[in-house]
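Here we start with a single chain on its own, the form predicted on its own, put down as structure tokens.
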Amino acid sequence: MDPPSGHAAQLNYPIAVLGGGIAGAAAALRLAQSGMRPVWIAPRRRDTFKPGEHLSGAAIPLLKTLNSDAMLRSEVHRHAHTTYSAWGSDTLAVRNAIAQIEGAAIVLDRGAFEDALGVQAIAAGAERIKCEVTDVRVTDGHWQLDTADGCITSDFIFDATGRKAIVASKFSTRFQADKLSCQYAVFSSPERLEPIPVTLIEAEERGWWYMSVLADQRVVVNFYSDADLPGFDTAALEENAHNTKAISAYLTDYGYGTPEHSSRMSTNSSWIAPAIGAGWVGIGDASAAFDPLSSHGMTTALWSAIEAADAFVAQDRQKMQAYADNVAKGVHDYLTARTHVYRSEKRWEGSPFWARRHGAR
């Protein structure tokens, strides 16, 4: 919990944030609701396509604890009533909001989500500085923070710097379970038909397939395998997308032709251990990054932001101690689920893709 000891240093900020994101605007949030006046250090957000995943239903607690859960009522934004899945077999299986506890999930404009919770969080006192940290130190005591413009000082670190995690892969131990990467494309909308908003997810030899109509009727379309499989081709994702059988009937049911843009990102499964150390706490992705399979990956953005600044402002050791034991706790978990449902697709056993996700090799 305590800052690295020592003297203080000139235009020292007693609390940085740094990345930007859901985790990094949430904990900046929160931090500046409590009282504090957190800097929060991140780039500006490219003006680019985001893509973004099914917010659970279970996220909706969390953003009404940080008084944000109004913004899911934007227009650009949908509700996600019913998924369809070809998983273990090539017969869709559907599941419908009716029957999820939770309530609906959220097809988000992760962009414009993003932007919506930066903006509460400097309204509420945060001070925002767009540049990128490119290293940090500990010199006399305090944090050091690179930057294009300069060097800035922190007596406290929340690192919310995605799976690159600055702070707590320099200062912790990163475990990486997966090579899983994303290809993704955005196909314009049709003009002649309006598409059934639906969201399918759909397994294949080399990995597997999401596809998601967005509120202004766009169709996002992302390939997960490991990115040093061949066939993992950014190049061929359209001509690779229209070979499936679920994806492919309903881009062409509905006139979804070349994509507007398409790029990769890297996905894989890892976490630090500890998420805590001395002056420091990784939240977000830079605490535990989940297969975009388990949706776990925003909620646990907002909850990691919010209970480590909890944390921080009760100056409470052992409920930080909680926070990265939670942390620990939420892998193990997640490691267990994600063999359980890997497993559970058995036609392509022997391909190297499910071969790995089944212990084989």
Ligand SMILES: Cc1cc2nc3c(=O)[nH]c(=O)nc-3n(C[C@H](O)[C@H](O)[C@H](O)COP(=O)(O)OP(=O)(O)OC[C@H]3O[C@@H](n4cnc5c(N)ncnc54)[C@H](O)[C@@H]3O)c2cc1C
Contents of the next structure:
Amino acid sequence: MDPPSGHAAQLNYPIAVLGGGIAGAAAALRLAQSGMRPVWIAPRRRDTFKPGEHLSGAAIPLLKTLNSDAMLRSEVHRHAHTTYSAWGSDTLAVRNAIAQIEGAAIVLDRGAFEDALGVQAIAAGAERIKCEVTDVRVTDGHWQLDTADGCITSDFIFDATGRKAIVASKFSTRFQADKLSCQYAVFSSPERLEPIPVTLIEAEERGWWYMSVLADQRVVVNFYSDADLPGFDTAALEENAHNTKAISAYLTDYGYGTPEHSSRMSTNSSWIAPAIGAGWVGIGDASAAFDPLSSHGMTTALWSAIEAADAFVAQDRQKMQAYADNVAKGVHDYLTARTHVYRSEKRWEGSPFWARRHGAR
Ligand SMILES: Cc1cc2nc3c(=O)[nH]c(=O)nc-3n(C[C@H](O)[C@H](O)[C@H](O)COP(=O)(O)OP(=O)(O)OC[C@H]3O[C@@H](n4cnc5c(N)ncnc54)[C@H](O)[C@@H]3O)c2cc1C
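Mind sharing the form predicted together with the ligand? What's above is the form predicted on its own.
Up next: the whole complex, starting with the chain shown before.
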């Protein structure tokens, strides 16, 4: 059998990290920093915009433990000192970083951030294989990972394949709390330069909107609603964005025109329980994926990668079990907080989107 393209002849690895997002890169890095030599398997990153740029200030201590916090000083990211939100009323409430105990959030260039973490992981000793795993199974106590170029075997797997959770969803149980989905668009930098760099959140009858200005002055606009509700149509995103109040005013004031890119993604709240099993652990969205309203997906990806890697390095079953228990507790706390936040918006209790979040089916 030929080895998968671009990697060494060795095909059996003690530890395999699957997935090239933040969780995969952080786990590969943490393991390598602890003297392990994980193989890190993930497809080549697509050269398109990856949404999810609001990194909570709570992530910074986690990046410090990875010696990765310096990468946030790159000019491709910006500090998010002010967030405005029209939630529960038409009035824009200001949230200033000075009042946030965890400090200012960062609006990331997501691709640049993931690339920088990956470069650090490889420099620390992780071996990267750029391919997709098409199937996983256990044979004679070893994982068999099929790829287009052949089979890789491993003794232990970190599943960081995001919402696909290719190992965790096959060997454990997936739960899903809603059908939230996102349409997003990226608008090119405007002709009128230096827009005020803000992040805006705006609720409306069919769901809610998020807008943020990137460091390069492009704007990201996301619309969240349930995928099965009428009107959730990517083709109408631009027109609908111009029907919002605060976000539309901002786009018009600064001359943001036609989006350069738009798409849609699932953003439902879902989780795997238990998040560990014989010879594997789920991390990042492959253990628990949250509503982007929480702005905690990337922070949780970092936290889970570090906790799971440390438990593995210590070869401590109790520590690994404690990790899975903490994931389950985090999901419980998150679901409680999510209910509270959605119920605080009472203007459209009769509309299907809000009625579902106020207890109706
Ligand atoms: C629209 C949107 C907006 C968001 N906004 C925010 C935000 O503002 N702040 C925030 O903190 N979070 C946000 N999130 C959540 C955040 O993006 C995720 O929580 C985070 O990406 C999880 O990282 P991850 O590494 O676990 O998964 P992912 O980033 O999904 O990475 C999964 C990786 O696995 C790889 N993979 C998948 N299948 C295979 C396979 N078969 N073989 C090998 N590799 C595979 C993929 O190629 C990818 O590299 C948002 C999410 C969405 C969708």
